[in-house]
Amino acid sequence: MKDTLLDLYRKEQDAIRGKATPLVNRMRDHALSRFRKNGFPSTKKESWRFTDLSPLLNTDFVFDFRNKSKNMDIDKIFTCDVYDLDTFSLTLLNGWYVYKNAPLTRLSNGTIIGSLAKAMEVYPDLVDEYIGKAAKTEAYEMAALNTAFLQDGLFIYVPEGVKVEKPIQLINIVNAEYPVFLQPRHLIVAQKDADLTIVHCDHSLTHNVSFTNTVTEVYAEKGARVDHYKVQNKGRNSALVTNSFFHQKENSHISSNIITLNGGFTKNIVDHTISGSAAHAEHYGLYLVDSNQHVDNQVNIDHATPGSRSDQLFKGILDDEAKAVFSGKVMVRRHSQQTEAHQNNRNILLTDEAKANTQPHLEIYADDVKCSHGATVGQLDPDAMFYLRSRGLCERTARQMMMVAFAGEVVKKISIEALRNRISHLVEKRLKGELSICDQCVLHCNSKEPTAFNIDLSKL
């Protein structure tokens, strides 16, 4: 795979380098570089220990560099089922951003949303400022390959002081009827005192082969709040690597909440660097994985400077032969003194087969600092399976509300309640084996209710 992408940049570098800005392609040139040397990751490097990426590139995968989907009507084949979501909705197809009336819109506050490739041609200095500069191609392989191929994706700026009154959603959907490799590239820049929040949703609409990688480059300036969610409800058959890379400064308010429901392989890394006093990062992600899926989240949080703030919390339930692990660092610097960090991973076993790895870690050189983590991997309080059955509850009863109160404490993090009560529906159903993929389908084959269609008989 290593040689096949090398070769494709030779042959196609022309349609892959396009209209980015030399800037942007000098970045490209190093990251190819770093890539030739370093090649995928492997079980050999401590980060990538319990998670193989190997068999995933064996299939022959085709990668399309120009874009074939701008002039697609995405309402015929998608529709987002949280109704009373009131958002900016964005939409990625196989890569590409998609739109209807411009690939880049300016809003009257000064908002700039759309589409990246065109952000480099319109606003090539502003894009020049931000982009790699929090991404570490040195450190992550896949960042790197990202880097080196990226062409489209999602770019925000929201200038100094605005709020920006909805939240902006991306919808990035896998919809090929054959193998694709995908390499979307995201900038998000939320300025002085801004206010920002972000609804990611990765989703499959084929249950063929896929293979996304993405990265995402979030920054908050001084005193300005982001607020990401990343919904991943992808097929069994796709694999997604995400790399998201967030920098902020004094007194700004940086959130993220992962929510995985479904997917065949799932990796998501966060690089979070601290540059501001009176900073607050908070990290929450929640995991529910069967069969013989695998997720592994792995979180890097650095405290670069004094007085800054951050939280995790990480909880998964795993059943049949599903895999998850987990790997957290705290990196406390020398001169940041009174830091408080917290991190925590809990993981709940249905059966002996599932397994959990876990790795919570601090390293701190600075005295003054409160600092704590821990990690628990287990099975269902049977003292409290006793008590709800001693209340007349059935078996599965007790454990389906066990399973939903433990997720619960991730899912209420979620601030906006439109997306927070359908992230607990779609809990509920996924631990009831009711969620899949064609969830949106009228048909809902997983459904043991009968297909009801309402036809209008006036029409007939």
Second form
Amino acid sequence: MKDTLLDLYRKEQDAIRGKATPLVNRMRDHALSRFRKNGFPSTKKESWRFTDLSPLLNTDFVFDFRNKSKNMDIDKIFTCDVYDLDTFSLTLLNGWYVYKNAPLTRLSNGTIIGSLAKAMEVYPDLVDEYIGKAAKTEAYEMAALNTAFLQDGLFIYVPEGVKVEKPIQLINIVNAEYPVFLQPRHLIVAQKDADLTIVHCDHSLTHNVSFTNTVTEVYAEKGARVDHYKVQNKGRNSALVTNSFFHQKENSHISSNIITLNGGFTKNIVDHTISGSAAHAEHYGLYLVDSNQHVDNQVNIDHATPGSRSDQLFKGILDDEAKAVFSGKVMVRRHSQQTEAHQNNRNILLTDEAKANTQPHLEIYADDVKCSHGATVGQLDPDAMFYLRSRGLCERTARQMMMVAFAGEVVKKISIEALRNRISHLVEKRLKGELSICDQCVLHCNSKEPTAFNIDLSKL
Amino acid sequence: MLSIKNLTVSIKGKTIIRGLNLEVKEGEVHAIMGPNGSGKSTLASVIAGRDNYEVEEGEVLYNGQNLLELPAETRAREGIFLGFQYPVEIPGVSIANFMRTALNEKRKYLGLEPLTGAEFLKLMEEKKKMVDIHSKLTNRSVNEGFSGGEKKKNEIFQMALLEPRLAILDETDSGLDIDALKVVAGGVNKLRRNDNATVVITHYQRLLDYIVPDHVHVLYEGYIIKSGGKELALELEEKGYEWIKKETVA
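Could you please show the structure of the form predicted in complex with the partner chain, as a counterpart to the form predicted alone just displayed?
Next comes the full complex, this chain leading.
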């Protein structure tokens, strides 16, 4: 697979390099040489020990280095109106930005939203100032691969002091009749005191094999606030690797919430650097997996400055033969006094075959800190089950009530009420076994408005 | 209503209850007293349907049905209620949602229409007043962060909503101050009717000043070694369990 990719790069480099900025292409060259040297991560690497990519790499994947999606009338293929939730809705189809009316929009308050490929042409200085600064291609093989092939994705730039009122919703759709390998690249910048909410939905419309390797870089300047939600509802045959890099400065606030409702293979990597005091990072995750689904969340947080705070809570419910992995490292550097860091991973196994590997980890070199970590893997509390049943609830209802309550601790962290209600409903549906990827857009299924889904494959 | 004959129960191979007999009729209040480890809580678990014990011998009939064959939830829907010695904390499950689900599952079992949200809220307010429970308690997660007294009040509140025919109150007085004890006992007394029965399990006589039993039984090492009227509780309080033990041996 590695050689195939390197060959492909040689053949297609003109198309791949395209109109990217010179800086981006230099970055690409570095990343490519790293990929040539390191290849795909193997299970010999600690952070991939329980997550084996190799079986997924045997497919003959198809790559598209030209945007065939830009002029797609996406509403005819897929519409996603989240009832009660007014958003700027943007779509990536098979990794490419769908133009709708424009590839790049500049709002009256100066906010720029649109295609990264286009932004590299129109706002090269803005892109160059940030891109690749947080994405560590030396430490993360998949991020190096993404950077080597970087072409398009989402670009958001919020100027100083601007609060973007509506959440920006990015829908990342995979819809292809052939096995596609996609590498979207997103760049999100919140300038000083800016305020931004992003809802990022990953899902597939078909049951075909696909591999998505995405990199998202999020920058929060002084006093900025970024809320980032990922909702993952993908088919059994899809593989998704997300590499999210966060970099925040003083007094800023970043919160990230990853909800994995379905997915064949999912690995979410978060790398977060806090380089300003009084900054606060929150990372939450919920994974509900069954059959032979595999989900891995890896979170590395670097407290590179005194007086910052991070909170992590990842919870999972595993049914059938599902597997989950959590590994997290919180690094508190020697000079990073008055750091507060909490890390917690809790898993419920519903069967004897389900498996969770959890490795929370704190690395603390400062002496005046407040840190905690914890991990549990267990069953539903039998005492609580009996308590509920002794009041007349059947076992099934009691189990569901406890699972919803368990998941609820993560769901209630969602600050947008409409989104929280929707996700809460989805989680309940998922736990009752009523949600499959056939429900299409996960944010859709409780819509009170009539919605049509006429997927016309001939248009693709 | 409840008829226990020659009941022998073990937990992990250890016999806890040995050949116990007990008859409870409608309208009666029974007190089962005994020192720690005498089998009181095991008896409560057997009646409510916890599955951590083995019934070696004997039978438990409830209104003529073999209770031991029924799962815990069916027993509850048939009108059995266990007030827990240690009510379980269940974070994230609200009392209101829990109780509405419980009540509606019971109504469905009995062939009744489920209560609507509004009907349930009205009923809940009524019962709250009845057992003197503060409104904010029911908005919280089940027992989460409750004080000992709040937990026990919450048990009585659930009992008031579910209107059981047979209530087993396991050490409901443990960990209560006198004011909470009065509230809990007052709730139980208000719920007393001619067609229901209550079995109060307690270590101390104190609770029986407020919930006056028709019958008192002393459980010791898995047997009921003495039964009597309410005066037996007072005698026990005065002379201690040693007195009964000696008397039985004699």
